Amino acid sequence: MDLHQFRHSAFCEKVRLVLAAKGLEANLLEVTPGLGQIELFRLSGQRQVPVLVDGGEVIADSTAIALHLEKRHPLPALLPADARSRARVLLLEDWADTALASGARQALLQAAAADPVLRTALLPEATPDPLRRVVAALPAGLMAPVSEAVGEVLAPCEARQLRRNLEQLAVLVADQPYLEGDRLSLADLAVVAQLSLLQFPGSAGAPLAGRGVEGLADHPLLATLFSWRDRVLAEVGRA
């Protein structure tokens, strides 16, 4: 299998977690923004990652890929057999991929605008060193309008909602190992993938490991949540 990806995409991380949970391996092919996305369009009919090539099948979208892998490799199961539990898992996964993903992405972009180490570390691996130095040297005041121009500013009410949601997640995992039932599910992996944008885990490597969104990554009420995230990562061998 080949996984066409961006290293720091939460949706690509979600697929990598599904592969790890099922003990599967795939060749990770980093897509170069721009030219690489044109090539990806020729392959899959769209420019967004992740895209999985499994034999003769080309599957786009993290949820579609997860469902494909669940069908092709049913053990260990990431979707419960019980219809109600399965529905709750899929609803939580959808929430993670939409509302949580939107808040996490905007929060990270704002944090990167203020943190030169963070924004240069998030650049594609193929970025030339001279350009990295230019990006790192840009004052935070010049970066803020960029966030506004692309519509990725997290309004105060949205920031409060994101924090409340994360605090509720922390309550959910404080006394239970998983979000639904007593086994790892797709819901856990979808949420863990998004949390990795707010506080980068050790697997992100230097200089990202431990960095994240100020006010969330270091929020004392969220320490339990990030500890749970790290435990799930360790369970699937991605710590």
Ligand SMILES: N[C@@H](CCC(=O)N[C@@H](CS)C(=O)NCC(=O)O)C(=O)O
The other form holds:
Amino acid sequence: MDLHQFRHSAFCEKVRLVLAAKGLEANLLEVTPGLGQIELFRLSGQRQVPVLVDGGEVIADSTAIALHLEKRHPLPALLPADARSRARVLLLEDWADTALASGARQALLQAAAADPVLRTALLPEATPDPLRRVVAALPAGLMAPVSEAVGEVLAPCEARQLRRNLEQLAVLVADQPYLEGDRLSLADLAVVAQLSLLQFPGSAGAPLAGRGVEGLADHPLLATLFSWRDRVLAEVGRA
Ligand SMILES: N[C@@H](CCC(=O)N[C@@H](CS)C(=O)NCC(=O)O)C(=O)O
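Show the form predicted in complex with this ligand, please, because up to now only the form predicted alone has appeared in this conversation.
Once more the chain from above appears, this time first in line as the rest of the complex follows.
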């Protein structure tokens, strides 16, 4: 299998986690933003990552990929057999992929505008060194209005709602190992993937590991949530 990806995309991380949970391996092919996406369009009919090529099948979208893998490799199951439980998993997964994903992405971009280490580490692998240096040297005062202009800033009420939702998640995992039922599911993996944008796990390597969005990555009420995230990563062998 080939996984066309962006290294730092949470949706690609979600697929990598599904592969890891099922003990599967895929060649990770880094897509160059822009030019590489034209190739991706030729391959899949759309330009977003992740795209999985499995034999003759080309599958775009992290949920479609997860469902494809679940069908091809049913064990260990990431979707419960019970219909109600499965419905809760799919609803949670969709919440993680939409509201949580959008809040986490905007919060990270906002944090990166203020943190030169964060924003250079997030640049695509192929970024030439001179451009990296230019990006690192951009003053935060210049970055903020650009982020605002392209709508990539969380309004204070959205930032508050993101924090509250994360606090609710922390309550859910404080005394149970999984978001739904008594085994790992797609809901856990979808949430874990997005949480990695807010506080980068050890596997992100230096200088990203442990860094993240100030006020969330270091929020005392969210410590349980990030420990749960690390435990889930360890369970799929990604600690
Ligand atoms: N619903 C899609 C979302 C995928 C997505 O948003 N991918 C982003 C990277 S995180 C992307 O490819 N962005 C590039 C673009 O839109 O041009 C999924 O679950 O896979």
